[in-house]
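Just one chain follows, in the form predicted on its own, and it is written as structure tokens.
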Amino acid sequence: MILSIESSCDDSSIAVTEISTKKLLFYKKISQESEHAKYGGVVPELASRLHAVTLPKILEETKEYFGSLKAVAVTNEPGLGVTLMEGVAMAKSLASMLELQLIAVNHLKAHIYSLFIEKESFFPFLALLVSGGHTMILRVESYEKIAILATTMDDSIGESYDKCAKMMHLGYPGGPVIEALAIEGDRDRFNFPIPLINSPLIAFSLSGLKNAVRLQIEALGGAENLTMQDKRDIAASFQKTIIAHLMQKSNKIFEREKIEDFAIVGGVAANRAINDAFDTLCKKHNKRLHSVALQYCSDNAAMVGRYALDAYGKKDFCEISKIESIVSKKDKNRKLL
């Protein structure tokens, strides 16, 4: 079995996966959303302190598996340095104490492998990785070969949803709130500009759209003067523009890429409207759309463990001293890469 640990941001999670069957034997995740909501976003130092409390509690529940473990896997990049350190410290201790192989897992690759939890992996496929920290389209040809076809020039879609909600005083996290409001809103009331619509660049950009939302809120008298219908209409118009932006750039990629399989991964993969739009686009280009189970869209240790299964098969292990130096560098910069 492989024990996997995830602490890249504000979710504490541990899983145990059986190597031969790929079966998830243990999985638990504790979210910190309620703790960070009062600040309108994740506070890194607070997240780190909460990981220090919750990760050992979850680990206590996995002791029955210790005798069957062959490796420990842990997210080591990218993420918040102070939170990554908590998971890495635990993984290093376990690997040393139980004399296990250590597997360093890239957080983005783990999201890709969320598609294969308790399943066999397949290649090649195209993937939209869309989350609070990342927005990119990838060509995934194999475990070793992943190419970035398009990425954001500034903000991620997930961060933009959260910021839009914050500007309307809707709380954190904002993505689910905006999605729910958009269902009852008039998507045509506000004509927000579609980013890069006249640009030949195959890339994403959300900063201009966020500013357009801010200006519209100010024109309506500020967040405190918005009616409930104003909020619904802003949410619907914002989401409509996000989807139009995704469709325009993705359509260009689909026209040139012959790979028939396409997947949406990452926290924003839970958004139903975005999924429906890509379902239509995939049908237009005769591509098969693959989705991740809802409980595995956001950060979790199950996806870390699933990636680790393929890493273990390829003997892609990491020395304890090496993983330490990688995280120390991230902690020094304290950036969400």
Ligand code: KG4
Given for the second form:
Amino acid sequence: MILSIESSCDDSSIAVTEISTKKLLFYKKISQESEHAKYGGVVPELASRLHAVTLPKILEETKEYFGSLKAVAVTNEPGLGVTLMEGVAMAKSLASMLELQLIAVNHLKAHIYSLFIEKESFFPFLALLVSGGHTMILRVESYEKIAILATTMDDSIGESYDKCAKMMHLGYPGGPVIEALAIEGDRDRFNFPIPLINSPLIAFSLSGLKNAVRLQIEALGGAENLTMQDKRDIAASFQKTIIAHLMQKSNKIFEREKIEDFAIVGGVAANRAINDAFDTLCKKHNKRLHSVALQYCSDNAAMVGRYALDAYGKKDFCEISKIESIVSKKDKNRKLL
Ligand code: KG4
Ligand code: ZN
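Right, and the form predicted together with the ligand of this protein, after the form predicted on its own?
In what comes next, the whole complex appears, and the chain from above leads the way.
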């Protein structure tokens, strides 16, 4: 069995996966969302302190598996340095105490493998990875071979949902609340510019949209003066613009890439409207759309464990003294290539 640990941001999670059957034997996640909501975003030091309390509590529940473990896997990058440290420290102790192999897991690759927690793996495929930290389209050919086809030049999509919600004092995380408000809103009330619409670049950019939303809120008298309908209409117009941006750039990639399977992974993959738009785009290009079970879209240790199964098969192990957690930097994405 492999025990896996996730602490890259504000979710403390541990899973145990059986190597021979690929079955998830144990899975638990404690989210800190409500603790961070009052600050409108994740406070790294608070997140780190909460991991230090919750991870050992969850670990207690996995003791019955300790005798059967062959490896311990942990997310070591990218993410918040101080929170990654909590998981990495626990994994190092377990590996050395129980004499286990140690597997270092890239968080983005774990999101990609979330696709295979409940179904057989398949390759190759194109993937849209959309989370709080990343927005990219990837060509996934195998465990070893992943290429970035497009990435964001500034903010990520999840981050822009979070900021849009924060500007309207709607708490954190912003994705689910903006999506829910958008259902009741008039998406044509505000005409936010579609990013990079006239640019030949195959890339994403969300910072201009964020600014347009900020200016619109100011024009309506500031967050305190928004009516409920204003908030719904801003949410709907914002989401419509995000979807138009995603469709325009993805369409260009779909015209070029002949691979027939396409998947959406990461926290934002929970968004119904984005899924529906890709469903239509995939039909137009004769591609099959794959989605991740809702409970595994956001950060979790089950996907870390699923990735670790393949790493274990390939003996992709890491020395205890060499594993490092690395603070997220935009150019760290390049490590995937
Ligand atoms: O993958 P994830 O759990 O953490 C990171 O790796 O960043 O993604 C979290 C992000 C947050 O920004 C959150 O607002 C967004 O996913 N999110 C959504 C939805 N549910 C979560 N964004 C749009 N629509 C949703 N339904
Ligand atoms: Zn994530």
